[in-house]
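One chain follows as structure tokens, the form predicted on its own.
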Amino acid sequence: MIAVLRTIAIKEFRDGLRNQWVIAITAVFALLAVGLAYFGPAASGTVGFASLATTIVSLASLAVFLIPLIALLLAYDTVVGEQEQGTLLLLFSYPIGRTELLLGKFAGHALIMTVATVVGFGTAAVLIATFTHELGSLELWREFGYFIVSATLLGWVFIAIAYVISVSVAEKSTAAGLALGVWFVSVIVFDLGLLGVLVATRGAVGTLGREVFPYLLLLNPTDVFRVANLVGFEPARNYAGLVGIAAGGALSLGALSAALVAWVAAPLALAVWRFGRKEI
């Protein structure tokens, strides 16, 4: 099963390489590093790479825009475009059963958007590290390894969900769809629901700021990873917005950790179930 599952990862990834999904992500993600590094200060009137810490900050807050729907769009089509292209029955025509078709395909699509993070946000760390005579600061390479790290947890996220979609639609287009949704839902319609609801109970805000609301941001992977980079790390506290509630200690960083694992397995788990099940 273990050499089937490379196999196909493998296949995944190289033809990520072949239509350029690799380049593009990883030129994207140093791009918007650098950029919002040396740029980020104009608001202020001057241009100059800001320290990495500011650059952490801002990284969060707009990653969460980015990366679902760059891992949306890398994977929506998995199933139900093999489906449509009649190529679906050929690859069952070769001894590979449907969770490790799925799994497979999982690992190369992870393994994209791993690499992409990690050479795109790392060599933007080192450059701007470079310029701002940060390279020696042990606790800033610690805070911008722990934000790749969840930012490629973030993008697996959305590669799970993804391909819960692509499982249970026939068409490609409806598929696409649904991404676009859920991508719109996660990042813009959930935590505005949240802020209405703490306009509309006035008088219980504080109760619901201190014992429930951060617990409903585990219902959203986007406010797991934004209050993820917020937690311990004191600079970016003061631009937490919506998300300072839960930075005050309530979350811990290994709760919120293991939350994002546990939004990567429960989608997953769920795709492979209703793969199994699904008519050829």
Contents of the next structure:
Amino acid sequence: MIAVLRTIAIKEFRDGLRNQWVIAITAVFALLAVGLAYFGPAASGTVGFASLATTIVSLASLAVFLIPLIALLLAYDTVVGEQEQGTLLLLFSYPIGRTELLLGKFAGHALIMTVATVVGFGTAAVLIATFTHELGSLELWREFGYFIVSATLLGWVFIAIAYVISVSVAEKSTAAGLALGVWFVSVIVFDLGLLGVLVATRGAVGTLGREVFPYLLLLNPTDVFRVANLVGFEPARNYAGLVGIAAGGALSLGALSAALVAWVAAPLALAVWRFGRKEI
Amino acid sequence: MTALLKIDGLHKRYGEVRALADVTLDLPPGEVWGLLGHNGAGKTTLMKLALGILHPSAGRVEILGAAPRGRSGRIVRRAVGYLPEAAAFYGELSGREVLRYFQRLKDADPRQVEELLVEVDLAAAADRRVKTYSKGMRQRLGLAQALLGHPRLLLLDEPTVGLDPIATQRFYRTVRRHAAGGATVLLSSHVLPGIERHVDRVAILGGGRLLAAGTLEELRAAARLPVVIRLRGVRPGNGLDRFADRADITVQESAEGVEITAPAEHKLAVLRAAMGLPGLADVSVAPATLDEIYGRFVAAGGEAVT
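Show the form predicted together with its partner chain, please, the one above being the form predicted on its own.
Now the complete complex, all chains and molecules, led by this one.
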């Protein structure tokens, strides 16, 4: 069981190396981080490396758009693509379980996102910290470590969501459309909707809103990531925007991490269940 | 001998569409079976059910005495090799990488990869990407993949589509070698000419029902199709008159002699009579071809259905 899972995971990861996904995502993450750190202070009239703490804030607000998109693009065709080229039928004829097959693929894709996040953001962080003489700040590395862990989890969340799409449709183009739809809803529409509710129920915000709002944000994994990274840092308070409402402290970092993990596990379980019942 | 693949009262419906209806078939070890039928006759569905990829609506499938689904499925599928119709494989991988991947998934002996590459004549192209392969090479890679782990049962779905005659011959030779080693082979085809030389028995599917199954001789007898006897150099009339007034025998003049169409059981009587005819230069006997037998059963099946 484990041997089969590993074989499939290794193949997915090698595919990621072969088609340049790993190197491309890593490079995008690293350039993004370094670029933001260097050009971030441009608004105040200068360029030059901003502190790592400030960079994390702007990085998090960009990662919220970028990571889900990359994860969805990486994984949306994993099952439906094999179905179209006929290899899924072949794999089903092998002495392997469908759960192993899907979990093996997940392990491979998750590893791609993990390597890209850790190596991409990590090298950028070391570079930035060298220029800003912050290398020695343990507190800062703890915060950046949390950013990397949560960014990785965010990637896993959208890989799992992409799997739900991939096992549910019969054509790659349908899967691509749905993946973009999911991305659009989770990074834009959901927040707009919440904002609308907030404005429309202005009277209630002061009382009920403070209680309920943080929990509504848990319904969207990108908001969980945003909250976790923005409200945790002192310099972030000014940029936090909508999610700043959750800054009241209703949600601890532990709770937010647990929410991200749940957002990985639930779609993955749904995908495994649907895959097990799939007839082709 | 006990059946290696046992299919018992198998039904499969997709919603309102009936894909298979009451198919019962036993395949003993060491035989090569041809599964014949039009496109949509249920050949692929039958194979998917045998592999446990699909759930039967009713009836049972057993391979080596166990069901291909559920708990026993994994063990059963270890003993099965499958070549799906028009499998594309992973174009970015080399032939060797594809085989290695499947070898690991099947937990087969790694050394078998190199043996199979030689056996299907892909050793020279083993490091090329599969997307550069010709149709025939891809099909051979597919066969190699199906042979991993020395399966007891080989299910080959339209394996020779797109292959040239030489490649087809070689393909069947490899299949035959494995059948000689004790494997049971079920290969589907909608291309009939030539297949009879490569299979021991045929099963004919039509509209999801099993229309006939057996050796070619058995089916020929059951179909009650006439043989055609050609006598070169013979003129109609003299000596053949005694057949001319029989309803089941027709005598026709052809360019080189006469052509006698007679029921198979009168073949020897006609030949005996022909031997003494003046001018006889050559005799040829053409039994009903697989095409004709197939056509007969499909037509009869169609009548029975409507």
